[in-house]
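A single chain comes next, written as structure tokens; it is the form predicted alone.
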Amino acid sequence: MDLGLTETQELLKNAAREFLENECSETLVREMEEDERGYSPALWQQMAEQGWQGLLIPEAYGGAGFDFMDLTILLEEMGRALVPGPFMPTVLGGAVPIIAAGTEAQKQQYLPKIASGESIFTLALTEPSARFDESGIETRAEVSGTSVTLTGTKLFIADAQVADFMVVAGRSAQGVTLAIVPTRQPGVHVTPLTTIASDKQCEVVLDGAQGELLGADGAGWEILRGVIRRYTVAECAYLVGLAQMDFEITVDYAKERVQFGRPIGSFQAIQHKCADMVTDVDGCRFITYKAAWALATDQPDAEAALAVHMAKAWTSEASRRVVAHGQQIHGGIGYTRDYKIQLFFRRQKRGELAFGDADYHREIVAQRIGL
């Protein structure tokens, strides 16, 4: 296993802080945070243009056809820059299982105009109960022939407001299906949340809402596993980002800020503080640079599971401790909403609840190693 980065992948990297730096200021955040929308239409486009949305794309469908960890990288530089809007749920909730199980005819609609910036997608999958496994879905859905009719409710759905289609998972006599839904439709109502993050999740309430399905009748959870995983992971890579960035706004605050005649990073207790956040951060990246490896080079199923549920649980906690740390060395500062340092903690909570917590993830690890 290496986890040095190509030429091509530094390239990636470089050119998305460059472009983010200049493209994704601190206000556009705030800005989108009252958005109705949560996005920028024209950063959108700009990233488009460079891509992005068409990253894990075949070539032949318009994308760049590049793999799992090229993207991992990416949303690193994402996470770092707090990017909001729908680029994870379009990339991993709408290209990735079309990618996975959708038709030639359905790649050839949906895929295109995915890597053009055309189209918004959203991955519609947990529900009232806010279980991320099978045991989850009750949405009902009736299949016949390729089309599906769905009833049910669908919670925390990010993005589901801007959406042109969603991806959601019901349940036929078959088992779970997957199903392209159209949002703007009379079956189709979505209601924005409010959130600690101030991001954009939605209740959707589908109500005999028309679908085509995606893969099989019933065999849906088996596409979505390898979704879920991959959407997983990309959590961690954001949280890996945003830690990063508060960890450097945390140690710039430190050298400068003077109390009893000298930088409060003099003092012992600074220091360590700031030691345990570039551990934490060192060790979230490594992690999460493992599972990703492990999908990106199709390892063993359950290799890569478990490299999957370890980066969870430990980014989730271990992310959580850094921007708490970046608060506490700032001192009240941190906790005002009109200083930077708070976006981060509140990000990283959204960050840190996406598709289970640390708990959710160490009771699957237990599992997987036998106890």
The other form holds:
Amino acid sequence: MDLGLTETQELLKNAAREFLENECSETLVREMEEDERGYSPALWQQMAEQGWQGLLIPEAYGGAGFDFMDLTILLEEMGRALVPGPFMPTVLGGAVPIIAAGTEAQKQQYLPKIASGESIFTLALTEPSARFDESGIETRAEVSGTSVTLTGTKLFIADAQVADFMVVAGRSAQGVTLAIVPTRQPGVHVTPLTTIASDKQCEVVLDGAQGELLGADGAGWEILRGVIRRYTVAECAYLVGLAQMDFEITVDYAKERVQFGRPIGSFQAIQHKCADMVTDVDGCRFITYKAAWALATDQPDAEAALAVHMAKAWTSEASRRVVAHGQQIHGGIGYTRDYKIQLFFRRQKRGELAFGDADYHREIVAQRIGL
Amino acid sequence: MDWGDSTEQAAFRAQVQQFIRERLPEHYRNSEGADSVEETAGWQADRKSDDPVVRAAAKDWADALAEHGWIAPAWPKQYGGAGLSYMEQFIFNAEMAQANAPAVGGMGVSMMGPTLIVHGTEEQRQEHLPRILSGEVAWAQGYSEPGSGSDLASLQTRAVRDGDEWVVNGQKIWTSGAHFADWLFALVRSDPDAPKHRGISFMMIDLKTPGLSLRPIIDMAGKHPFNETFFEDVRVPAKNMVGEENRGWYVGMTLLDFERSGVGLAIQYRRGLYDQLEEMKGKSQPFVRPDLGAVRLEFADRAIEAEILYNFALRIVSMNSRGIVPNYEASVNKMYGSELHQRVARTGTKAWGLYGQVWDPKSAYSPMGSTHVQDYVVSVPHTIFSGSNEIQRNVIATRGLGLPRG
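Having seen the form predicted alone, the form predicted in complex with the partner chain:
Below is the whole assembly, all chains and molecules, this chain first.
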């Protein structure tokens, strides 16, 4: 038992922080809110050179062969810097299912290109029903040999506007089935939505879109279970970093802002909010890492699942409390577009909702503890 | 990061589990929740119980623990402890809590002994440590005063030197378990003219000393965990001062170098929660409120929060193990743990609906020995004692986050 980082993890964390402080400025984050693509190809390529897209990918396929725990640490740093763009969709939505269920040929074809930064992926899971469970998958999948024809609407699909491929969940006669679908083809129509986080989530209309089978026909949900757990923890990790930074900015502000002739951080009303913020941030971090550890070390299925649901239930809500305090402590200045704290507040909501908010996961926790 | 045991940790855990399985006296097994409400006194009260079965259980358990040095798991071996590492103490405390096994030795083990080990003279150690370890002498703490709670350093109980004795006059309050204890360690004002932190001395006082008297404080749960302690010309031999004269504040505040992660409480709340969930499925079903709806989700929250608290505890011991001194983290544990205690009691009580108010554990209408409603009351002071949660938040903000003091 030990809640400290290993030396390798410490190195990864420090390197990531330094890199992102230099390369992912507030200015870039703001530019990407207005950018049609929503990401910076230059930063994307630099991240690939750092080995990040390939962190989880085995060395045999051009990756770094690190584990999920390491990825969690990296994602925390990315959340801290509010890194925009398709990193999570590509790694969690593309590399993870292909590593889990791809044929040897698919792994050789796709994984090196993910690792090199050449290919962008996303996961096309949710539909207008906005459900995260198996019954939410209604998109029709017609399987013929290894090819799949897909018809239906996918909604809230991250960064589909720049993705080269999507891993699409459809329903065939055998049940939920996954397919790798090239995005640039006549049967795929992508329309970005406008969201609170100014990120890029899209409507994706599949009109006889052609793809190739990923995993067995009807085995899709089994594969997705593992993918969704990892993606959920990844979203938690991003929120941990986001909340940590919001908290640090806020404490710094409370030390500098003077009213009644003294820094507002000397007032207990402010101090106690800050104490609650650090408690929430730390709580988020460890429960997220516990879930990441459970997945990375293949703990028994029920334990790992419970850890994931607990992590997302807690982190969704605690990170919201943190950014709300962040706004309150900043007062009027925090409500302006030009001041940075609002960037965190708006993005927190995206992470809170992604793969289910606290209500969704709390209900599953209740079921899993026997209620 | 690793939530799992190493091979050595797993072996030690198994050893502790086996020990408890084999040696924990019958009296302490499967005790109904109501018994644990007396936890402020616990073993210390049992050793002086009128019931010979309870007295024997207290003694047998102390003897069994003593065989392994586990009355004082944290003390160095040279002083009769087990010299366990931080992580071993963490595992030991967790397993004791999981089995609901009482710790033995109270304040003597947790406070007095370690203080003597750090600040005592060889003579003081030889006089007091063996009697703590044998369970022969129990200690109480005399810090708080009616006018000195959160602002402890303002304490006024006066000690005046007279030859080779000190004469003590004044009053302490919230002296937990003093009515079961034999000795008191106290902070007294030895120099009223010095700045408030620098005029305090640390003394060991025999509770049988003439002029010293106790008055019970009955709490709102109807229990008697605390006392007022009065000093009227109580004469304390000068040799019973620990550390230097007027340096007592620092003696009393020494961060004693052992496991204080609070893992026992984290385990206790979690175990209580799952025990209740188990019970709600079974024989107590008639007491479960029919409209469980919202309480279901409260239970889910409590289960999650119990993990949060456990992680906070594991963080502390991880820091200790790496030679890092915890800073604000310890205050986070106290604050979060005590507030969780209240929430767990509240949710637990709520699940029983109208039956959730039945106080008498022996009533035919008492769900789970009325443990939840009693805990609902008993958890009230948890956010107050040992540094109120307001003070903890101040400490987190100033010492931890570097915010300016008000």
